[in-house]
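In structure tokens, the next block holds one chain alone, the form predicted on its own.
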Amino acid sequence: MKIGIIGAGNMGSGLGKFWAQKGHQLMFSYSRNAAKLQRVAEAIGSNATVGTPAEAVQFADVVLLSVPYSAIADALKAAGSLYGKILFSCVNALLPDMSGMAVGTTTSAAEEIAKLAPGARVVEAFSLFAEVLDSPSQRFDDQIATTLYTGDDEAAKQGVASLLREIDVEVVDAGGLKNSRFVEPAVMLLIQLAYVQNMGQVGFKLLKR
């Protein structure tokens, strides 16, 4: 599969290297440090390039929006149409210093992201912290994490679900783009566990029976 990746940060670039690793190829895209963006490609290897927004969506089967929230207005711009594109987006509606949330409950950044990029497949999924990612093992123990997407297009759905489990996570359907609304505050409550209480590494896990 080919893959486009808006934002060459810790997340964008953690799971561009799992990609890589099971043969997908990938076109990274949009760093005000063109150094940088090239740094990441060639980190991963062969099956990395570079480009523009806009080559990384006409190069791609799937796009990756991995960008902070105060900048998905510009990345998505810069993108160019994304009509008929599957757009996996891994953005949360965070404040620029991570102290609360810029929409919640009643919109998502999903929706709003759905908003600027009119026709295209949007899927969103938060995979694991960029340092789990980073980590020997994605496991938490013997335990595999629950990852949450959701969205409105079930072919999409599915190509995004399993490109997720290739980073050894189990992936549920939570229904609908709407449903964004209520799994983002529950991110940001594991980024306010992780990085504010300082509890390490965390994850969800769902039970069910």
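It should be emphasised that the depicted structure is a prediction, and the values quoted were computed from it without experimental measurement. Numbering follows the first chain given and starts at 1. What changes on going to the form predicted together with another copy of the chain:
- Annotation note: for the two-part rigid motion between these two forms, Gly14 and Ala117 are assigned to opposite parts based on which superposition fits each C-alpha better.
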Contents of the next structure:
Protein chains: 2
Amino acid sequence: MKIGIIGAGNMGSGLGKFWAQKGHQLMFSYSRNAAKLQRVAEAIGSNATVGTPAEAVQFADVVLLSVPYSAIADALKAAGSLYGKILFSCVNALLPDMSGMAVGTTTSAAEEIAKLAPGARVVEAFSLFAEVLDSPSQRFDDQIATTLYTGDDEAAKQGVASLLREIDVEVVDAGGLKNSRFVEPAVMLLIQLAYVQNMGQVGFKLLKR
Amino acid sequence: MKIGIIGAGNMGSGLGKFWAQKGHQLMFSYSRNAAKLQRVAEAIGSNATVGTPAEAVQFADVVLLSVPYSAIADALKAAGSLYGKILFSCVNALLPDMSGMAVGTTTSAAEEIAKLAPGARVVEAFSLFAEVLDSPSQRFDDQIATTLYTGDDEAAKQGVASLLREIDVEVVDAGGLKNSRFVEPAVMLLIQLAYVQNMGQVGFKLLKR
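Please supply the corresponding structure for the form predicted together with another copy of the chain (the preceding block corresponds to the form predicted on its own).
Below: every chain and molecule of the assembly, starting with the one above.
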């Protein structure tokens, strides 16, 4: 395929590298630094060129948008019409300091519950779907699923973690209660996969290296 | 430990079963149906009793809150003061029809991008962290990480999925673009674990059974 890339940071160049190796044609665009665009394309080799965002769109079967969230309006304006184009976005609305998200997450059930229960040492965790809990094994084939917990009181978190460990799960500290803003949608995502995408019983395993 | 359980649905009874087996003492409370509470406790056996939410709080070292999101205000009012108590919440703010969340997620970068690019066939996917892409292997030990994609145009999704498959990842359809409201915070969660909880390079594997 011909892939136009808008934004030549780590993600754009990282994905582009795989695609060029597989024989796809790339055009890189949109950098504050024209020399950097050229360097990224040259590092990839003969399958990669550079152009303007509008040229990348004209060239492309698929347009990859890989810019910071704060740059989307500017980048899409420079791209011109994308009518009928496949626009592959890998833009997340992270605030630049990673303290939160610029759109889409404003609070969480855990935070609302903490407001309703003054002084309570709130810890949130979801363990596994009820159907998985209510079966002879909590594993997925041989894999142990991960359970995350969040909270602001360390001793309370240790207490809840010890209760979670009574189940056959891997228990991982996911930070302060504010991170429930991210955990709750992640659990909602599993629910969507299970019940709307009809995947059956699902869970996840956190991978580290 | 003594565990007071507010809400005796699948999650409360499912978690309670593990805890009772390990010798913890339970008190179940808060059901529209008093007979159901009694049945849940009896099924668990001598380690479980029933009471009011306030009694469960008095009894407990740890209070499990396992009610629907729409019931939190009523349940916490019935519980009385939780000052100083460990409150283990497994409440997610799902709308009853699972179409979205009652608080905390209102939009997504993907939906905002779609608004800014009229007619574009937007597909969102995040693949892996740049550091993982930019290394000799994309696996975590022997495990292949999962990448999710969302979008509303099936042909465009297939195009993007084929590009994602060029990387050594498992590619999973996570539904419509609106599900980016859940995927983006899930990715943010991985970022928090990697860079704030200092876990290093992380990813996840979707487990199914």
